[in-house]
Amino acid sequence: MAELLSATEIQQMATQIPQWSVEGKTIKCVKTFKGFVEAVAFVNQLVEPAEAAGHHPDLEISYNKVTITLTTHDAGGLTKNDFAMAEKISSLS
């Protein structure tokens, strides 16, 4: 099982990430696209990275906006895994 971070290293990483912010044991991102088959569309680059890593994001659809969320449920907070997927998530368009 990953480790959980400790509160400082949740906050060096987020330095990381802008776009993210921590949300107690997550850290979540807001994507706008122009409507929603542009929304599924980043979803769906989504799928191929997360298997990879084994590490799956908890998504929102609503019309034209994807909320991501990250954490690790069996570890039950934040680890290294959150924010390595969340680097990968940033790089998609």
Ligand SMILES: C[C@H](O)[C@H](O)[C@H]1CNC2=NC(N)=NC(=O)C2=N1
Second form
Amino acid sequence: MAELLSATEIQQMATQIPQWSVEGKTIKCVKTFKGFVEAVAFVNQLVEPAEAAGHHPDLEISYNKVTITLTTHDAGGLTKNDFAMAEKISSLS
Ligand SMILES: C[C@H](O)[C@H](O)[C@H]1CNC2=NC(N)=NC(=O)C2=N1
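Let's see the other form, the form predicted together with the ligand, since the form predicted on its own is already up.
Below: every chain and molecule of the assembly, starting with the one above.
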């Protein structure tokens, strides 16, 4: 299992993913789309990388907005796996 990052490591790594904010033991990003169809299509794009990594975002769709939340449930906080997945997600669409 990946190790929890220190607060300093989290701050450093967060600078690499400007669209994301650190919220407690998670990192979050809200993406806005034209409508619901585009929002769902984006969520579908996350399936393959999440399955490949064995690391799955928590997702909320609200019409044309997708809130993506990453944390490592197994470790009880943020690990490098969350930042790797955030970078991967930011590179999509
Ligand atoms: C056994 C299985 O690989 C684990 O439960 C994985 C699955 N996907 C996961 N995804 C995320 N985001 N955090 C986890 O801790 C996690 N654990």
